[in-house]
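Next up is one chain by itself, shown in structure tokens, the form predicted on its own.
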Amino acid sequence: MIKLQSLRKVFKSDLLTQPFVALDDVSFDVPEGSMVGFLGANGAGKTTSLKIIMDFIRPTSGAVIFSSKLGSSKLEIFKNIGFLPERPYFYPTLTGHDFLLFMGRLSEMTTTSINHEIQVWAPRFKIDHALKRELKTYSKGMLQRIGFLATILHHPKIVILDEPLSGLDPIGRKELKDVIIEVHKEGKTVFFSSHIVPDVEEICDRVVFLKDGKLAFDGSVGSLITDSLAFDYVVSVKADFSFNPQTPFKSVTILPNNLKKYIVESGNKDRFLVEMIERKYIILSIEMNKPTLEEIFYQTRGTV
């Protein structure tokens, strides 16, 4: 749907400041129907990403390549984009329904379609009883909300957000992203950044890491979790209480009727179950202890 291509960014601000290289030959792209995760820490250039993609700034070098299912034209292909801001603006003494009729004329909908789209979606993000009271009067939340369903409004073919779930607590992130998941399911194909690593892993089927303006990982989020980290492994032997495997092992919990809970690497692993086998102690479990996605964006900062 949108291809990146050797992507690099320099801002240069004066003549005694160093350049500041804010993305440098960075190249991913955004299958068609994908629900694509964009993560990093904070001024590793996934904003300036997104900015490039809407041609709020254009790039050093390089270059954004659209789908032609998108349209042949820059106006075409910007009529089927959905694009939420991170910190949108919000015209305060409109009410909740007058911004959403104002977004969906601009987007060159007719009042009756607007006015359909927003009694289908409006209770979904539980937004519709506010849509009389004027957008000064909602929360950070409603107005997270009421800006998502602007953005869907117009029944674009990809969205692209720039962190939906931020500053939300845990009940509207849930109900966001549920709505995510039933916007992608109707077939859109979403692109997200965000800081919230769990949530990227729960709904995401790709990810995309950028490190310090450049590509770290983009792939499925199975395959990092996979290749990133070795696994450890937890065993769960009934030994005799003395009992000190020849075997390193990362670390053991003893528990009652002489039960024992064993960390073991995965390169020691066959090696030591041969062991318990030999001494003939029962084995009880195997368990593979996986990293989750946050534990290897976080140990690692991203350098995957």
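Nothing here was measured: the structure is a model prediction, and the numbers come from that model. Positions refer to the first chain, counted from 1. In this text, the rigid core denotes the largest set of C-alpha atoms whose superposition between the two forms falls within 1.5 Å. What changes on going to the form predicted in complex with its partner chain:
In the core-superposed comparison between the two forms, the C-alpha atom of residue 251 has shifted by at least 2 angstroms. Taking 2 Å as the criterion, residue 58 does not count as shifted between the two forms: its C-alpha moves by less than this amount when the rigid core is aligned. After superposing the rigid core, the Cα of residue 279 is displaced by 2 Å or more between the two forms.
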Second form
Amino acid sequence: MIKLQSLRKVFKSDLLTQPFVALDDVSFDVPEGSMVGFLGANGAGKTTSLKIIMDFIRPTSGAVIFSSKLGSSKLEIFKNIGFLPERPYFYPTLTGHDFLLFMGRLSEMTTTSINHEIQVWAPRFKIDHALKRELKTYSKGMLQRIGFLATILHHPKIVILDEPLSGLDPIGRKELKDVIIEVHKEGKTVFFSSHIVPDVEEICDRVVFLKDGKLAFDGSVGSLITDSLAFDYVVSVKADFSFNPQTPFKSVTILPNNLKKYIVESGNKDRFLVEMIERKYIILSIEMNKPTLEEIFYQTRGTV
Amino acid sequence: MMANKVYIIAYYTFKEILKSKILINVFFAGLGLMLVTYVATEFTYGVPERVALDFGLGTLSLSSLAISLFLGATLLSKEIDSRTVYMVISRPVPRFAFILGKILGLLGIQALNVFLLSLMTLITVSVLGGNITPLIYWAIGFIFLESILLLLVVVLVSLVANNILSTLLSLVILVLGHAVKETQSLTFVKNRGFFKIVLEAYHFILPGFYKLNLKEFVIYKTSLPFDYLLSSLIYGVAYSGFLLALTIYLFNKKNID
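Starting from the form predicted on its own, produce the coordinates for the form predicted in complex with its partner chain.
Below: every chain and molecule of the assembly, starting with the one above.
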């Protein structure tokens, strides 16, 4: 749907300052119908990438290529994109309804269709009761929700969100995540940046990692977890007290009733199991000690 | 379709500024104008309508220039700082439509201000027995044109400077634009070639606001040659067009960061 090709962005505020490389040869794509999480620590270059995609700023070199399914001209393409900036702030004296009318009309919708969409979505976002109030009276969560409603109001083919979940309380995050999933299920491509790793892990099927302006990883969440770290296995065995396996293991926890839990590295797992079977010990369970995306992110410090 | 988008942006800009209670300031300016006029006429013998006209056009000019200067400086920077611009230009809205809409929205407020204050002035002058000559309408029109020109200067400068600097720079340009003609006629300047060249060069670069100032003519004369009025009008419109084109060009190139 969107392809970033060798993007490089160098900021230089004045003649005396050193140039700052915000993005360095960043290439990845957002496939059609996917839900892609855009991860990276603060300052990694996520927002700069999004601003380049949206043509707010121009890259020093490289290009952003949009699928022909989005359109051929810039206006046509932008008609099929829904974008929500980070910490959006809207005209405070407009009512919620006026704001949505404003946004919808700019996306070439008729007043009737805007009102219809508001009727459908406002209750889902739990802001239907506040549409006649001025935006300056909205809480942060409500502003985020009405911003997201404005983003999807015109049925875009791709939704791009910059830190949509930041600053929301757990309930607000859960509600917004549910709506993002629902929008994705409707067939829309979703691309959103976040530094809240569990949220990305929970709802995304692909993930793009940026680290210091460089691409650190681009692929499925599953492959990131599988490829990045060697797993351990937890093997529960019923064995007498004297049992001491010859196959190396990392640690053991002794439990009552002759139960032992061994932590075995993935490379030794098969040998360990064979030894158990040969010595006729009872294997009660075996499970993969799977790290979360967050654990990987912090263990690798974004360098996958 | 594009005109419609410009209109939508202009409409909501107008509505937003209107709700910021700017009209209350206009109302008080008008009230103050009538009060000061009344007091001044009490101390004036024979020409109360001239005093009323002088105060009226002066207030009108000051208030419209203040609106251009202070609201113009934040017209774009506020949008960029608060990221509202991202919500608009991430839609099928070209940048020129955005900036044109913003400027037209503010000009709508400006037109309302000019309309209300000039109405009060004309009523006051009429009540005091003054004649409403065509030149007064020209003067009001030129005040509006001057405020448009100043607004475009401020918006242009605000693309490359911060709010305070763009307000100050524009104020300097406004003062220079009014003083340049008088300065040129000084013997001191006439006798020095360098100053003469600098002031002539000024005309090619910065706007000559004095060309749009008819207030003195209105008060002391009843008419001006039509050629003079027409050439000033063409100058104001052409300069505004040039500034608008330059502003759109720069905004198209600008990194909105």
